[in-house]
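Take a look at this single chain, the form predicted on its own, given in structure tokens.
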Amino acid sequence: MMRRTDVLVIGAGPAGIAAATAAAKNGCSTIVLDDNVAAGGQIWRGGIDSARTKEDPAKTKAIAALRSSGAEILAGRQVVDQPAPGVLRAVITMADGTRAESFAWDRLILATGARERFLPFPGWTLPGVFGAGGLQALVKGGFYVEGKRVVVAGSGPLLLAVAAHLQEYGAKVVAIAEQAPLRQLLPFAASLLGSSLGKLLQGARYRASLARTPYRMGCWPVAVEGEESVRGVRLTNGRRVWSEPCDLLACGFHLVPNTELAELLGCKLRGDFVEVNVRQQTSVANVFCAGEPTGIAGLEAALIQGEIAGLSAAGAAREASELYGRRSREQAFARRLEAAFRLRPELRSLAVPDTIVCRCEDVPFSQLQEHISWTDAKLQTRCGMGPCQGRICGSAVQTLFNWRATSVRPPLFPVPLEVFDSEEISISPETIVH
């Protein structure tokens, strides 16, 4: 199956929604592919309990604009390959099996978002340890947390939001541990007074709702207690270590961008992020990128960048240029955010020899210490070669050893063998297919 469109948008989070809306309203045939069941991305993920899931007015407005724009939204599609220039291949799983679909495009907008950064420490693979955003998503989907004691730990503004939402669903949030020290966070908070008062007020509302929960800055987890599941977590502030009894640990150390598709297409990176020009265009002709893959900057930045990308892809250069000033202000916020929540060096020494780093292939820290690079470690230990394709352990080994992934190969995600019955998928020699 081959579909053709003027503009193809990958990702239906805030950036993708804004991009598709702008492109479609400016006369372009537009298709949006997303691997979730509904538009909204992680930040606007809906919940099954409508009484507890408060709909964000910004989401309601953005989704309504997208639906009225004429853009076509195709959910449940996971992009896995570029079989030819100007063509992307996706897989979709239906009740009767999984099939492949191909999409030919004139302009492409990547809005692939970000994921949580996980850092290994003793006990982090025990049942009951979740990513902070991951637990929030599970709870919205029906995972029961009412009455359970939860510690939220790691780094980034996501921690407060997650803690507040878990509490809304009946969890007892017993502690929030933010690894960044007060001296880093105070200048960041002060900077919000003038330029980002709305963000400051939102954070203050979250904190007010958690008034009885200790919020400890300069504090981080060092080990999880328990044999078969979580019974508690040991926290430290660098001076002393104590145990915090809990039933669940929600832990994430800020975010890392999803750049695998951009790299597969040959887009140039700037550090960890996709490099774009003022039009949100990448180094590859007719390929644009918006949102977290270009820098972790939050909701407002994603919406503005997405709109600029959509307008640019539609040839509406003048309208796009009118948004450059707002984008610059959000980019300044991103730089302050990065400085405020930069990781402390102690986090690089949490793992002990038998701590699992690659969960897919059960590779412990001791095996990785014997190697000198990401490629060497992959060849000798299979680290990063499991179903997640290094999405979990990749950022961990970059933090622990300063190793960077050297290549991205198709398929970007594991592909069921049944797909081969309908359409050939490019497979690299080191890819595991499930």
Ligand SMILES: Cc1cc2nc3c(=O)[nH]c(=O)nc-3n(C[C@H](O)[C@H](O)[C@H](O)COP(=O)(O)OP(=O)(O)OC[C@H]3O[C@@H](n4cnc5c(N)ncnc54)[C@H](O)[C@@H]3O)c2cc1C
Second form
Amino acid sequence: MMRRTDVLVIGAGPAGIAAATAAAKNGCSTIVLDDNVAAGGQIWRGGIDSARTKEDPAKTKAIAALRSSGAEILAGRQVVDQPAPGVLRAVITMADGTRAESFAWDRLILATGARERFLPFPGWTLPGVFGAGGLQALVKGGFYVEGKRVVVAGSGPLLLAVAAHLQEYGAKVVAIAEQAPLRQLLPFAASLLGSSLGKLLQGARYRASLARTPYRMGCWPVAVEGEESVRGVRLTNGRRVWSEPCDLLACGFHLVPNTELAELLGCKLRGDFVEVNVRQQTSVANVFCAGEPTGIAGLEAALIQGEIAGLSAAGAAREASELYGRRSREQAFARRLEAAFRLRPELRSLAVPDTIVCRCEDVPFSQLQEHISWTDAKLQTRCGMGPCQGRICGSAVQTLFNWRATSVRPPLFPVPLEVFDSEEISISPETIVH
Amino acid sequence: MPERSTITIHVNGHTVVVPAGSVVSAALLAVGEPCRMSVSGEPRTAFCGMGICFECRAVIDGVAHQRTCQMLCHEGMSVETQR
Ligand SMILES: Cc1cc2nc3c(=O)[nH]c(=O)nc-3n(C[C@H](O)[C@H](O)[C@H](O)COP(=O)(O)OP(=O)(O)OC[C@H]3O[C@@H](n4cnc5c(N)ncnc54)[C@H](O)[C@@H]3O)c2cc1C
Ligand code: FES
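Next up, the form predicted together with this ligand, please; the one we just looked at was the form predicted on its own.
Starting with the chain above, the whole complex follows.
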């Protein structure tokens, strides 16, 4: 099946929602695709609420604006490749099997968000160890944590959000271990006092629900204790190592951008991020990008960049330019964020020889040490060749060995072959004329 | 008709009742069954919770390699650890 639209948005997180709303309001036919079961992205992930949680009013407002804009939201669609120029293909898994759908676009907005960075250390593959945002998502999905003792570790403001959230669901967060030292975090914390009230209130809310939870800065996990499941985690502050008994470990080291789709389309990167101009336009004509793939900057930035991208895609240049000032302030916040949560070098030496680095193929650290590049290691060890296609071990080996990911190949996610065989991509000339 | 607030599924042959709206990997965690066995035989459960790590793959209604963190439970669903 092939559909066509003026504006196609990939990702229904805050950036994609804002982009689609702006484009549709300005007269463009607009479709939003997202691989989750519902719109909202990471911060606004829906799910089973506890008695103590309330839906974020900002989410309710943004989703209502999207609905009334006339944009069409198609959830459960994972975009996997570009079968022809100007066409993207998505895969949907339904109760009766998997099938493909293609979308011909005139302008494309990539709002694919970010994922957590995971670093290998002894025990990180044990059941009971999760990503930090990962555990949060699973709890929203019905994993019952009432009464469970949890250590939240790693880096980034996400740790606080996750810890507060787990407490709301009845878990007992016994410690939050932030690898960044106090002196690195101070300028960031100080800047929050001078910045938007929203961020400050959010911080205050977290502090209230975490009043009795120690927030240990300059402290990181070195190993998980337990044979079949987690019994505790060994933490260190660089001077001494101690054991923190717990049932679950939620651990993630800040975020890395999802740039695979942008790379597949040929968009230029600057460092780890997709390069965009003031209009949020990438190096590829008619392809825009907003939110975390362009820099890890949080909710407010995602919303503003998304709106600018949507307005630009709709040709509303003047309205877009009115938002540039607000965007620069958010980008300044992003730079402080990056400096504050910079990873410490000790994290590169947490893995021991038999620590698994590639979880898909069970490749241990010792096998990787012998290689000089990721390409070399991939060919010899299968590291990064499993179904996650290096999304987990790729950012780990970048931190551990400074190896950079090589080219991105379609499909972006594994797809059963018969799904593509059954789909006819017939593109009449008029559907691809821009 | 009132909305059903629980769902019954079958995990490795055990009958499990979960709240409506539960994702499949949460149900596996609740009963302590691994999603899959790794290539070297380690039990693995959901990890990233957002569809990117593929640790939560399991056999759903007979179909292998389904990411259970991105899938809601439905009445009568059969879930088996991927071996
Ligand atoms: C696991 C996790 C949890 C987080 N929790 C919080 C929190 O509690 N509080 C907070 O302040 N910040 C949180 N963040 C930070 C958050 O990412 C940002 O604040 C904000 O949500 C970014 O918005 P975005 O629109 O750029 O991206 P996202 O919200 O990440 O949205 C991107 C969307 O695109 C979809 N997508 C990506 N690739 C494809 C594809 N190929 N096909 C189809 N769909 C695709 C994704 O599934 C996702 O729904 C979290 C981040 C992560 C990774
Ligand atoms: S838990 Fe990572 S893909 Fe499902």
